[in-house]
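Single chain ahead, written as structure tokens, the form predicted on its own.
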Amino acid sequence: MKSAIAFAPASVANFAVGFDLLGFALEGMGDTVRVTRIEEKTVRVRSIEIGEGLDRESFVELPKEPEKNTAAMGLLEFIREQKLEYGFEIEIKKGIPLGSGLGGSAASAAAALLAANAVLDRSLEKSALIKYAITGEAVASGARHGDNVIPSLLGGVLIVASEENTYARVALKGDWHVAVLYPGFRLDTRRAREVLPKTITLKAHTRAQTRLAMVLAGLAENDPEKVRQFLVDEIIEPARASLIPDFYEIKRAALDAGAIGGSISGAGPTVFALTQGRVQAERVLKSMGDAASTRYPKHLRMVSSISAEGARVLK
């Protein structure tokens, strides 16, 4: 094969209790990248297309220089480390709003690497692409963290160790669904990281560890009440809530409608709510939309299961 197309889904990072180390992949929304082998040992960004229904104005500054492009930067490192005698030309179709907290930069990086892997003379395992995908995603976020890009690449709910380029898959039982509401404005990851506290108390750290462990146990045991009790973030969410006007109103609407829990997706401004079953998720999403409609009349919303597959080669 000289050319391949891959799709990588949107993702929810942090999952309230796992800042920079826990995330899961969604279904439906995602980025698509076509990669074509070229003779030059470089990466060329041929085109960037904006998907239907997305705000095109927010994408005007997306760079085509490989060192500044999330889909291309990981490929540059890939070419160098794998000692390839050829390069890649890429065509990107964005299906995730920019700066939405849904892992758009991560999805582009994951899709580009999976498509490039498909046109190698000898393809690598998906897991071998992780470190290159993190390199690509870091162009946008300013830090090497894989809680978006690794779930987008591999699917499922994952605990990630970004510095070690590895992960652990979370056992998941039950019919878990997610209601997702994107208010419709851009919030850059770099800005959202600037408001985070520089220190926390030992007591807060211990509570955070407890909540993370109990949520993971609740997911594995299919125990919604355990997840409901412990899916609480007292560190990151309060720091970022002020960047998302009406965040608490939207979250309260979700909980009042029966959501098991919810918080900010990634750096925001997207709000997610966890439920069991699609019917419940639809009911929760409607309530969230009603709460958001006055301030955010152009918001986007969706219901998703947790994607078990992650990124995939389309052709």
Given for the second form:
Amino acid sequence: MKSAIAFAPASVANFAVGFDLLGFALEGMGDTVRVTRIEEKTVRVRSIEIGEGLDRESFVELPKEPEKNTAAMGLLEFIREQKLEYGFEIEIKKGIPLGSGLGGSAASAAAALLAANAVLDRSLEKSALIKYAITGEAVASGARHGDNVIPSLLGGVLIVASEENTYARVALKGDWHVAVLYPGFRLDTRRAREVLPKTITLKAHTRAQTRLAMVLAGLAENDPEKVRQFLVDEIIEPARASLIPDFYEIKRAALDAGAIGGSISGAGPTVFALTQGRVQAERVLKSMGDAASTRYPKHLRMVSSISAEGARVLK
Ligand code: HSE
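Could you present the same protein in the form predicted in complex with ligand HSE, rather than the form predicted on its own shown above?
Let us now look at the entire complex, which starts with that chain.
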């Protein structure tokens, strides 16, 4: 039977200024999925393995029923729409904590699709997988948004148009890095979406648009001061901060240590801070760790470059 293994990285969605429309991939951390072709036109989740250092208890309820599993759900739609005469068995190895705000469900969906694509008789372009990956991701969050799954699949910083299943790559100049701190508790994306305001004023909308445009320009022009001034979220971050005790202390520690900006990664509770260069990112991360250590002694943290490679077939 044909089989392939693919890896898809963790990702930071929203990037403070682009709720549901902006995200980037990280390096190092990610999910790995092995996909094997089977004769039945269905998807079977054979195993879900939890990687080293992750809290096993938080994964216990990860469902194996295909309709409830993010990795399997995208494949079901893929089989149907591509009119495949066979199905897939999948083995998932989780490397991303569940409900961390680091795009774990997205990475499983992206890796499963990329591995399945590798065992087709004729593989599709990576971008043709976007739609199915968003379907998979929607199982976890209850909404179709591709700001984790598209960067995880394709790498880099991406503006995503989830309804249209498309994206634009943000030009990046400079040595952008991020310090990422996961406090170690699980936050359900659905819950983190329920606390968001349903409406905003026209003025807030204009300010948000200005910030998004200025940050994108600052990233492309390698202008950290512009990014520093405009990497601000007055809509989503204040609504979610109360779900992450000590969020403002951790963010303040990052800024005091020289971070250009920072906010909640995706739906949280992970906090990210943007820097230029790995050395500054290491310094910022240490400061964030010190601020988090009393309340969150078991936090996980990492430094990553911001322009990472996306999902890839391992073998
Ligand atoms: N943009 C999404 C959110 C990412 O913030 O809810 C989490 O899946």
